[in-house]
Every structure is written in structure tokens, then in C-alpha cells.
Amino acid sequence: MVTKVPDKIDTLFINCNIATMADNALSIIEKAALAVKGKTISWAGKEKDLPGNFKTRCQKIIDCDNGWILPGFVDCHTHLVWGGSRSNEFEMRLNGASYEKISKKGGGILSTVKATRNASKNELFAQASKRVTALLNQGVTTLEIKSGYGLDLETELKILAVIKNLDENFPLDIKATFLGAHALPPEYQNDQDGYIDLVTETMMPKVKSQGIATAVDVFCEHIAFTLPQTRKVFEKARDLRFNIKLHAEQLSDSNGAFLASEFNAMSCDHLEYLSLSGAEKMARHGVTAVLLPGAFYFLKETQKPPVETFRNLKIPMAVSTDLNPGSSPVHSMTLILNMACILFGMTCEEALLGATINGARALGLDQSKGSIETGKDADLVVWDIDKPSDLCYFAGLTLVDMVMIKGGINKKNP
């Protein structure tokens, strides 16, 4: 790693190890030392490499005790904010419910959309900090949103706004997403062209007018939208300049991430049922596949992502919790790791790879977030283990010593 030594320091680690995540690797730095500057990361080396007077020049010294410092995590796909519960949708699942069935019942996304839409933006709110501070104690620290529970422009206008108010009132760094066409309204049970044209002419400028979405997704499958549907609000996010993101290929091949692709899509996520060519357009057009062991293990499914297909194409992995109120109520990253590394037969390194750089490629921050390099974003986690690889072997222990974000210390364990 290149390093330079800053003029002044605000925060120096000593006594630590580092997983940079630089170069596609854990590109480990043991007995090292980390510099921060304001909000960024200014100087990573071995502590032996230290400049004589570099201590003097620095406003904090923290002894991390022989402990490791990563990157913040990166949660890139989550619906964190919704109203009331689906408990019930979980007995129905042990009981033999597919995923299809409860939905056709008229529960699944649809009870979420009908609670949501009559809680207010203070309980919304409420709720929703609950989980994005469990989140932070875990070591996340940014964190992508989507909206998609409200189905009408009031309410999804409702969710995005929480959405905002809880990237003001934390200080992870939140990205919104807005997910209209996440399920077809029980008011437009009889007309699906007519509610895409809804968020397509309606919904869209309206979120793009107020600011308050960055990206546009889409459920594309055989129980949400189909692929010219899919295009059409593709389309549309193309001309008013939103990113590009799709639920593609979950529960059957829709080749949505073939169509994904052609326009450039900064992630393609879920993934269980992509075809060889969809992977090689994706690799071609550089899209991230982001995978969910979270929904794959509560819905009990089978097939599983093509890991193999995407390491043979480099194709950049990221894992993300997918928290939702339906199929993945997973508050834990590093459950999400030893998930990954189970269940999808992703390596260690690859699956910290995924939590960290690809999950910042996924929102296209890898520039600013994601690994620890020089003028990146001092987002980092001082954590009490004995190697990288225990975040995933340790499932949902709390291992967490500190956190900062952009230079400031947000949870410290005494």
C-alpha cells in the first residue's frame, strides 16, 4: 500500500492488524498501525514504519490490543422499513407454505404494504431505528434502503422520507432505492400495465423532483413484473438519470439480468436461477451480483447462485443481509457471513470481500468506501478476534470493540 504522512493526525490506531480488502484479498498488515485525518484514512503500515515524531503530531492515540481493524461493512441490499409483522407468514412456512402460496393468499409484500401504509412516518421511524442501530452495533456502516412497502405514491413518497430522516439522524451513511414495482396493489389486481404506468409517469419524477432516491429497482419474476415491464421502468430511470439496480432471477430464469445489464445496472441481486449467458452479459457490462443467504435459508429454497460461474468470469460478489419483515428478517452481517461460506460455498475472504469492497461496488461507492486505503473514508471496525476469518466462523456473536464512520467514534465498548 501506498502511504504518505500527513501533516496532522486526529486519531491513531496502534497495536492492530489490518484487512485492508484492497486488491480483491484481504491484503492482511499484521503489528500495524492506521491514521486518520479528518474524515478520512490517511497513512496504513506497519506500526515498526511509523515516522519517529508521528505520535506527537496526533490529537488520539487508541491501543486496539492486538485486535483487527476492517473496513465498515456495506449492507447493499436491505427493505428495512416497514410496518407491522409477518410472524405469522413464518409458522405458514413451517407448516409447508411456499413463498407463492402465502402470497397469492393475499399476505407476503401485500400485508406489509397495507401495515405500512397505515403507520405513520414517526412509528415507521421508530421502528426502523431499532434496526439500523442494531446494524451499527454490528458493525455496518452503510447501508442501503429501498422503499417498495407503500405501492402508492403517498406512502412510498411516506417510506422514502423515513429513509432520509434516518440518514440525518445516524450517522451511517444511507442510501435510498426506490422499489415501486415491488408487487402489484390489490387496487391494480386487474390492470399491472396500468400501475407500471403509475410509477414509470407518476411515482418516478416525483421521487427524482424531491431528491430522496438515488436508484431505481425493480422485482422482476413471474409473481411481480415481467421483463418488458421491467424495461419500460428501466427506461424510465435512464432518462431521469437514476442508478440501476434489479431483484433478478430469485425464484426462476427471467433473464432480467440479461435486460439489467444492457442498461448498465450497478447490481443484480438474489441470482439462484441466473443462466450462463445472463452471468456473461453481467460480466461483460460489469454489474455486481449480490447474494442473499438470508432469503435462501428462510425460504427454504435449493438452487443455489452460480458461485462458480462468477468466479470464473471475475464477476464481484457481494452478500448483504436483505433485511425484510418476509423472507430474510436477518439483523446480523456476520450471520450473513457464515451463511455465505454454508450454504453458497463462498471462501472466507470472499465472503468478507462481499460485506466490504463489492458491497460498496454494489452502490457504486468502491471509490470512497469499502476497503482501507488512503483517502478513503475512515469507516472502519475494531474487532475483538484472532483472525479475519472468525466473522464468519463465530455466527451472531458480537465481536465488535469500536466503530467509527468518516473519523468519528460512534460505539465503543468499554
Second form
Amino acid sequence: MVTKVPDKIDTLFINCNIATMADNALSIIEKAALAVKGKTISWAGKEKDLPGNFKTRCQKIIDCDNGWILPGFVDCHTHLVWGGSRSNEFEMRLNGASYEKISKKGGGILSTVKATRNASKNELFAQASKRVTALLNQGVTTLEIKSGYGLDLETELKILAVIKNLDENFPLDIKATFLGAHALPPEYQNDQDGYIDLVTETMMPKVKSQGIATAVDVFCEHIAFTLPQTRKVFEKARDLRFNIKLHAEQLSDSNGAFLASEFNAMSCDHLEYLSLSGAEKMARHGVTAVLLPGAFYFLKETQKPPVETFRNLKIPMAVSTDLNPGSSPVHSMTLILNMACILFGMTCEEALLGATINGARALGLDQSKGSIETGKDADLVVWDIDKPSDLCYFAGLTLVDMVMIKGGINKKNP
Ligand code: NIG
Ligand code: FE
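Rather than the form predicted alone that you just supplied, could I have the structure of the form predicted in complex with N-(iminomethyl)-L-glutamic acid?
What follows is the entire complex, opening with the chain shown before.
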């Protein structure tokens, strides 16, 4: 129920409960109220402590009917701009072919590259819009999207332009990451180093000059790029002042996390095969671990990321969809929360921190996003649940009552 009170600008949520996610915990406030001024949170606390004049100063009062407000989800690792489909490979895998085998035979990432090169910007935008809408409808308010299905200058720039377009046309905050070193394109099959030169000497300077990505990522793996090649990309990223992220230790231990930490990466992602020394290095350099249970599930992996080690070393754990056509066609953060608990043994609190404040950390946005604190962006979701852990428990049920991004409700929908 929305009651209009004339004259002023704020939105006031009443009759709610809040999990603020501040101080690395759910940090619950029951029987709460929350005030938004402009784009930011101006007050959150017990409703009985609400300053007397707040209700009359508000333009809009929203009665949450005893629902819960949490910070909007930060989905910090996706590849959601792609052309074509890989459902045929899904069926091949059901018949016994492995992800690596399909990839070695020119399928996998390269089949998506072909389809993405052939797609127009409009086609890519239309396909990606459906995916962004699905995430938004399930409570995602900040999103990272990687390039990496182009593997030539023109198509990488096309994907990044589509990401920019999505950011401009959707209310979510969308951050672009350049993942030119995702796979070896067909033109360079016998010249891995030549392709890395193209990435570092041509693509990265161009991406930088166009200002269309803030971070650089690499797929460091035996089916992708080696440690020395990853180092070359990171050196260039450091020179050009890109933030650094890494697909590390997903299918084997390549010591990627060790290297990424040396470069003070914002995050290392996947990490199923991470060694203890790699984790210790991450801890020393304050690198966030991004865990991707959707890919683990979809590829039927058996080696789990070392969650207990992350806990012991106090390494922040983020969780994310990894939304992509090959290893995680998963369009729901709540399903990912469920998987993080069931498959990786995370607690509901850890999973929820992973989808909010630690997701923000993985993008270097934790000063403005990921928790409900005065002065932070008013990126909020009102949920129709009895308690926060319901978000991890119900798989496949849409529980969102309302999404607010930077103080606005659906203000930039295309
Ligand atoms: O995060 N690991 C590399 N990249 C994606 C998979 C991309 C694909 O198969 O298309 C991932 O799992
Ligand atoms: Fe990925």
C-alpha cells in the first residue's frame, strides 16, 4: 500500500524488518523503518525510534506489511552478453562428453564466439535484455558483465558497447570487465603468444581509450591461458590502471590466485582447486573469493572450493551466478544462494553476505553498495519472506515485492 504525503522528496519504508548486512553479519533490525533521500539511504532503525517529523516530511510512505528489506543483490561475475545457444552441448554432456572435451573439439566458448561475431549489436542487446530483466526481477541491483565472446578487436568492442547500452537503459548499475583472454580464437590456434600480444598491445589500449571497461579478467587454465601469459595481461592492466580479476583454479591448480594476489586483484573467481598457499596469499593481499556454485553444479564438478580455509583466513566470500551459455545458464541469485548452501556448505548468512556486501567488495564498490548504512546508495529489495534464510531455502519461488535502485522504483526500464 502506498500513501502519498504531499510536498517532500523522501521515501519512507515502514512496518518492515531489515537485514543490513553491515559489520559482516546479517545485522538484523526488527520492527524497523528506513528512509531514503534522493539516491541514498538517510536513516535506518527501529520504527519506534523514527524521528517524529519523518512521516510528515515524506513524499511517499511504503508499508512493507512486515516484509524484509535487504540490500539489492550484487551479481559480481557474469558473461551475459552472448549470441546463439549451447543447448546442443548440454545434450552432448548429458550423453557423457566433458566440458573440456567439447572445448578441445572447437565447441564450448568458441562456438559462442562464432555466434557472437555474427550477431548485430541490436540482436545482442535484445538477448541480453531478457537476462538482465530476469536478474532484476529476482533482486539484482548491481551487475558485472564480462566481454570475452568476441576474441577480436571489433567484436570485443561490440560486446562492451552493448554492456554500456544495457547500463544506460536499465536501472541497475552495470560494470563492464574486459575478458579478451578468455579463449584462443581460431585465427591464432598456433600462436597463443601472438594473441596475447593482440590483447595487450591493441585491445586493452583501445578499451581504455573508449572508457568502456573498468576491470580486466583472464581465464588462467590449461584449456585457456598460462601463468606467464596471464602475467603479461596483468602487467598491461596495471600500466593502464584497470582493476584486476581472475578466473583462477576452476578446473586445475594453475597458481593463478597467487599471481593475481601479487597484482592486488579485486577478486579471484571459481577457486575449486585453490591451494592453501594460494589462499594465504589472497588473504595477505585482501583479495575477495568469488564462488560460483552454478558452474560447479552445471559441470557436475566434484572438487569444492575451500570454504573452511576462507573462513579461517577471513577471506571475504562472494557468490555469483556466472551467467553464461556454457557452464552456468543460471538466471537467479536466489537459486545460487541455495546452491551455495547445499553444494558448498555455506551458511545462509555467508551466502547472503556473498550476494550483497562481498559481491560489492569483488567489484570495489563496497563503499557505496552491498549493505544498508546511512549514506550508501538506496539499492534495496523488499522481500515477502518470514526471515532472511527463506531466500536460501525456497528454490524457484519469486519472493520480490519491490526493487529500488538509487532511490528510484523502476525508473529507467527500457
Ligand atoms: O566462468 N571459465 C571460463 N568462462 C566461463 C565459461 C564460459 C563458457 O563456457 O562459455 C565460466 O565458467
Ligand atoms: Fe566466468
